[in-house]
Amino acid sequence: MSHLLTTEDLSLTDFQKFTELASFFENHQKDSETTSGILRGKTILQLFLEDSTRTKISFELAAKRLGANVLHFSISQSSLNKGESLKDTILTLNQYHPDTWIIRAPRSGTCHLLTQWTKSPIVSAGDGQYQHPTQGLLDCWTLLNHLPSIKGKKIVLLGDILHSRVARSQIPLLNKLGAKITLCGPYTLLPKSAAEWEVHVEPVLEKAVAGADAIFCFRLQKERMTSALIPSQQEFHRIWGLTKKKHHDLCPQAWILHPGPVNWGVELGFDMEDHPKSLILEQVRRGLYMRMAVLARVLGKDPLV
């Protein structure tokens, strides 16, 4: 593969190869002799221009599990703080010949822009409001471990869809897998372009989640909001927050997913923290194996080929 910047370019075959390899790594997690040499001699450069916990740690661990060297770029200790341009920073780092870049950026399109200056593949670890492809891959893979097939299933994306790069990464995959997608949230947090996404829009939570097979919840991304798009977090929770009672009354069979971090008491009630239908921590765990699969395939080291 070359770059991985979006799920829109992935075919069902691509998705299946990623999930098969991620499953292989999960099944061999205690067999270091099988996995530790796959990326031996390769150098992975992590360039995170935005804060991260799950994505950054899982990518680093994935690279090390496969035997790669990992370099970290820290903004706070870099020449960007001295006025160096991002282009000059990339051209400088090119001289150390990283085999793959893992890049997270706050502005949409940054990863695409940087492909003009890098000499090796870029894996997007979150690109503004545009996409977060590895999260979309691991979310759909996680769900498929509990639903034999997503075809014809009712999948609800609930919350701040407008600012969610994860939602934009999930939707192309879910559509390819044949899901029936419903977007739910206040109109101010639903993209105007949603009509072009092959989805149904239903702002009323009770109607949206009724009979759902799975619900992906998304946090209010206050850091991306430039105006007051909701009256308050308390009001959002009252109308669109998913609680144990709402889940029991409206969609007791629905699996609950969230890419994190979760704002408990806002998009999900505190009584949902240990809910038996929650797959939130499983998403975190499976993220490691999916990112191992992504690195192996991007670098042409898929052991299943």
Contents of the next structure:
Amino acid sequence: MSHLLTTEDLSLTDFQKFTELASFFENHQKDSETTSGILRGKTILQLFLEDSTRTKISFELAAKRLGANVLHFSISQSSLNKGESLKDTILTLNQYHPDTWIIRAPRSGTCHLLTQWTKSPIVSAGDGQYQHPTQGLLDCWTLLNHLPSIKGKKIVLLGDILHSRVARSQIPLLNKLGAKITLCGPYTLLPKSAAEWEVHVEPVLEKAVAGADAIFCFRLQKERMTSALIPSQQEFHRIWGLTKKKHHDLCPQAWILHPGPVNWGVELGFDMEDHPKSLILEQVRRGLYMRMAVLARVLGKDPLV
Amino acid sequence: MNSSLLICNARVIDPSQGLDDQCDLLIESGMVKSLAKSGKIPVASGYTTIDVSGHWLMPGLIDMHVHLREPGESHKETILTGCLAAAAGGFSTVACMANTQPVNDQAAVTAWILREAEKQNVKVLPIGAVSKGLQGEVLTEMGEMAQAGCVAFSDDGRPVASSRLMRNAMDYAKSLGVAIISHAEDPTLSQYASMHEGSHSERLGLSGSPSATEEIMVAREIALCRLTRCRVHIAHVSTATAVEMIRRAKDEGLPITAEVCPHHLLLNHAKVACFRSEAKVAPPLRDESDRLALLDGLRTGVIDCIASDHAPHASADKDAPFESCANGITGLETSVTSTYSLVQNETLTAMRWVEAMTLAPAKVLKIKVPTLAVGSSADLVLFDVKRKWKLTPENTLSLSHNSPMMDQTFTGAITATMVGGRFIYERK
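Okay, that was the form predicted on its own. Show me the form predicted together with its partner chain next.
Every component of the complex follows; first up is the chain already shown.
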């Protein structure tokens, strides 16, 4: 395969190959002899135009576990700050012949733009509000470990869907897995063209989450208040925040997922921090193995093929 | 130069005379000497005769909405290269918008533009700014600018946010007899937008400008037109609802006119996927239902004119993430040939099509109507309806190449543009 920019064009078979390989890496986590040679001699360039904790660390660790050389490039320490254009930056870094790029960018479509300027495959590590494909893959994989089949299951995406690249990556995969998807939040944070996303929209939380099998929550960015999309975090929490009581009363069986970082007391109640149904830390853990799987496959080094 | 040129066997389409027929045209001393059915003009000795069978012959066309970028941004376009592109596109008259650097917001800038324009073969008509520096706060000296040569006034590119300022501009312009051209987008509603709000923007994670952005401003301009009775021209209409509002305003008898761009007539927002910066434009490419309503509006005359909104940008301005790259599409060289497809597929009659680029814009700008009437200056364009050609960066005369139609093959080509009996452009 070449780039990984979106989950929209992934088939169910593609998804299965990623999850099988991720499981393989999870099962061989102590077996560095098997894993550490897979990407030996490969150079992976991490270009981060936006801050990140878990994505950056997990990609870097994934690359190192597979034996690749990793170069990290972030905007604050680069000539981009001196006014060098993005194009010149890419053309310059191309001269070091990276075997693949891992790109995190604040503006939608940056990864597509960069494909014009480099021949090496690009892995999106979060592309504006467009896509965050590895997060979508790892979220679905994590859930599959608890719901052996997602087909026909009620999956709720709760909160700021409109601005979420993670939701845009999850939805195509969940659809292919046969989930019944409901989007919930205030209409200011929901897409207007939901019909084309093959999802159901229900702004009332109590109706949306009733009987849900899993709830994917999303971080509410501070900018949503300054741009007047919602009046306050407090009001958002009261109406669309998921608390222990709402979970208990409406959907006690539902698994809770969140791509992080969580605003406790906003999208999730403080009383949800150690909830037995929470898969939030498991998502972080599995992220490493999924990113190992993605890098190995993008570089044509899938040990299972 | 030969003093007599006989152009034979053209299909002559001249809306000023309601003429659409197979004709010959005799040009002497730069003027139309006679125009008659093919074979009716006796050939005298000393005539140079050219047979243009298969060509359409039209009066010199007007593009009433272009950005020539000078003064200030000569890396994108100059008055010279813009005029070369215009001639290649069949236009002998262009009206250029005021958002240059400095802004054309005072008579000295207007005079500078006209001084540069005098050296060109194409007539350049400056459109002055409505507000100083396009800041939307203080009116420009429209009277002095009109005297210096501005044919209309517009803050195109920076919609006038203040209804009070726009009202005053209309009242003032009315006293001068000039039209106000409105770039009708509510800047508060389109604040973060980089494309049309709809299924594509939501899929791509781009903030969108809903159709309401235009509808709100068109509604305001109509209300202010009713209040002031100033002639108001709506630039680059892009939505179905705006077409309907303009239709009703015209039915009411208000002095409202409108134009539409080739890209809005021919493309929809699907063209933006995946993040094609050449398709980023304001107002944005909209839904297919909007596109169809624009076609109908142009066909029925609710929309008066075709104008390109030729907006050249250097590649560096487009080589950026979609949200941060520049708005604008070049159009001078493709406007005629791309919209000819609408004549081919019988959306427009040939007469309506030519009218939208001659009679209609001349009325808006109150300039001389392009005509092939005997006694008028021989300003004309020859269009080979069968000839195929491909737009490439190499054969583009504009300095910029930011067109979503780049590398597209068109049927129908401008083969020659003539001003005052002299060819200012001939296609090789």
